[in-house]
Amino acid sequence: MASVQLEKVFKRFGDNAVVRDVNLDIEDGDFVVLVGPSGCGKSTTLRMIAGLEEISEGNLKIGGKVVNNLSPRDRDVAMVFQSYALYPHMTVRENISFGLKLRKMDAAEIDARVKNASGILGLDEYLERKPKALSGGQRQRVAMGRAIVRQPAVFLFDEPLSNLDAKLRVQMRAEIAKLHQQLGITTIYVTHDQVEAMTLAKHIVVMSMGLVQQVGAPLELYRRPANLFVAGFIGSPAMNFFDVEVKEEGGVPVMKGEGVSVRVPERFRSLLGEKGRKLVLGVRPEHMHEATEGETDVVVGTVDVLEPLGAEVHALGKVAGSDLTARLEPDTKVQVGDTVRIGVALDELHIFDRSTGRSLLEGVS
Amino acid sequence: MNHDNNPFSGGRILKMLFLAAVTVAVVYPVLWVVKMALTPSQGFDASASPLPSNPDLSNFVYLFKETDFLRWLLNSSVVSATTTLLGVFLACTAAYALSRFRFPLRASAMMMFLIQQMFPGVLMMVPLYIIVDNLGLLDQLLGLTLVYATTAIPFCVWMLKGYFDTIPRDLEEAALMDGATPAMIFWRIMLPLSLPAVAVTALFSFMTAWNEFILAAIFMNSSEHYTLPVGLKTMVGQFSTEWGHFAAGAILVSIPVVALFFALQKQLVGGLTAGGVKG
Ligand SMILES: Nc1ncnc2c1ncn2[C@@H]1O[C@H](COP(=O)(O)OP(=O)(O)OP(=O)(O)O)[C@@H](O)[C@H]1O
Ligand SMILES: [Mg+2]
């Protein structure tokens, strides 16, 4: 087991920097999820840690030692690929033990480790089969088994669940979490699925366009996203954004936009700067409700689609030019085409500077 | 696919007749060669029946007793086997490098291989003769082997490179993570997975050497260095041809190729379907 540090790491393909100035400090035993949209450089970052991709600039340390120039086999890391990358001509047993055989481990120890791993992963019956005779979920387990038996210092996963159907994905997600609890091995996990990130991670690293946007525990990112990108990326359904400006109304600062009028809560007032500053107000769908008669902190919009999910109803529509998604009670009377007044929870607001996209609430508890 | 259950339906009978006709057309000449080989030269009847009237093995006995046939068989075997080993080994390593590594002139190298294949072999005869002569390898099996290997390699490289290209890089990266060196990856992952393509190239190299006549006839002067095709040609005399001996020789020559085909059949068929589905 080991800690992993990235210090000012860059990756360039020709002139194109696809990973820029990444700094990460991953503790021993941590479970870190790299998350971000397609093409943001997650896999590239992971592959640099694995040693499959050269580091253009900066330092990578594993266990406190700079390993930039070590080949993958000397880094003591194991990786699970999105495609599983099982050796088609070998049985499950041979697949799992290949790495140990290459390391000239003695046969009894190999047997013991394979047995242990296949027990954990429920692969006992399949050890003598070839990969093509396995289902997707079983192949996935074999790929994990191959990583586990090595007892590496660091596990790397690159979207290991993206080829599985939804149900299996949930099941395997739980197994990966359990595995990490049992083995306690430092894990770095890449996904573009924010639900996977939220449920698995001790720490999430949100990336976009090669840059780290924010690092933090899942709930920190949910409660205090550092910028518009993270705010829109974490949470499902995604946060609503409304363009607003601060105006005085009856001696109170109010955030005003087309169809939007929300008082600035007392504790945020000092953070907003001068009047007339262009801001973005962010409200999560789960912090919205149908407004009562006298309620004043509201957005007014039209409903285009209703998605009844049983426990709740998602109302999709528009507030002036912006999209609106609100979570309503299951017994709501709202109909498609209605104009609705939606109340927002003042304690759960997010406020961003429109030009920089940065949150103004950083550091506020 | 047409699932026709009635074995006597018109369409089906028509299909059968057609297949039978094609089979006869293909097999008939072969049977005739067998008939010639089994009929002593005097008693040859030119009837249309492909069955010999009173078969015996005198033609075969003649080949082994009165000619250098065994010597030629040995020469051909040595030349073909060495050509195959050398050709396949060099083609595999070259194809792997061309498939996986990026280096200067890589594309030009592939092009050169291709261009070389475009010229008819005869065109190469004179330069090859001069080169082999300069190496002092005329009338030697080694010279012939080198020539065959170099003519077989371009096709083999293209064939193998195309196949290597279809093997996902992930597999090699997984092996790299598992602790394999590039050499181990080549021997333990790439080659086993490429067996169908290797089988095809091996067969091709073998047949290139086994059946080749023109170069062998030019390079080899002494009867004890003849390969089978050259040796057999000596039976086609200036004034008369011993067709019986020739046919018997032809059958013996084709046996190893047929045997090799059968031995590699599984790989060859695999080669046609592999790469269709991966994972
Ligand atoms: N070998 C390469 N040469 C040039 N550009 C590359 C290379 N590999 C990746 N890139 C570029 O680097 C960027 C990041 O790629 P990367 O694979 O890390 O994305 P990702 O975040 O893993 O995306 P996804 O979720 O789709 O897997 C992409 O824009 C990609 O086009
Ligand atoms: Mg990726």
The other form holds:
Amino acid sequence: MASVQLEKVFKRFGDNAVVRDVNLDIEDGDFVVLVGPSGCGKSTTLRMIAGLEEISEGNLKIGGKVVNNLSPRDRDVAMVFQSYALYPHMTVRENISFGLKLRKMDAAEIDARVKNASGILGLDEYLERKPKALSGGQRQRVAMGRAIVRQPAVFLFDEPLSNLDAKLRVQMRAEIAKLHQQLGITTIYVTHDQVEAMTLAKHIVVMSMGLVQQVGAPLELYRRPANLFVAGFIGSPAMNFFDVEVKEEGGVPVMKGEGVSVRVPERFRSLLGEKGRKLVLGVRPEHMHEATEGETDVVVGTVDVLEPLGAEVHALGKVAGSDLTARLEPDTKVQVGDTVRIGVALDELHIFDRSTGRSLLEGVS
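What would the structure be for the form predicted on its own, rather than the form predicted together with its partner chain?
So it's only the chain below, everything else dropped.
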């Protein structure tokens, strides 16, 4: 196993920097997920770690050693891709062991490693089958087995579940998490799916436009997003955002906007500055509810769509020009077309500077 450090790493294609000034310190045995929308630089970063892309500037260290100029095979990493890339004419056993045979490893050692990997991944009964006789999840396990037998210092996963259906993705997420618990190998995992990131990672790296936006534990990013991008990306359904201005009503500061009136919680008041400051109020759908009569901390909007999910109902609509998603009780009487008053949990608000997008609540307990 090994730690991984990226120090001021850039990747340029001509004059275009697709990865910019990435600094990461991944501890030995950590499970780190790089997450972000398509084109954010996450897969390019992973490929630089693997040695499949040259680093334009900066240093990459694995186990404390600079590996910028080492070939992929000399970096002691194993990569699992979105494509299974299995040899169709080979059995599962042969696919898993092929890389070891190329290295001219002793046959007894190869057999022992294949047996160990197949036992971990539940592939024992499939070792003599060929890939065409396997399900998508089983094929992905074979690809993982091929990486496990390498006994690398670092596992690299590049969107390995993207080709699987929803049920299989959930199953394979659990298997990857269990695999990390068993082996304890440093793992770096790329996905565009923030649910995968939240459920798998010990630490998440959120990227956008080639830049690292925030690094932290899943719940840290959920509870204390550093900026509007992270706040909107982490969490499902996504956070609601409303443009507001700080005003005063009855001696109390209030965040007011079209269809929005929410008091500033006392512990936040010193952070927001003078009256007239323009802010963005963020509220997660799960921190909303149908307002009771007389409740004043509310947003008022129109419901366009109702999504009944059994245990809850998602109400989708508009508050003035802003999108609204609220989680309501399953027995709600709200109908499509209704104008609704939605209460918000004051203890769960997020407040951002409108000009910079930065959270104003960093460090607030």
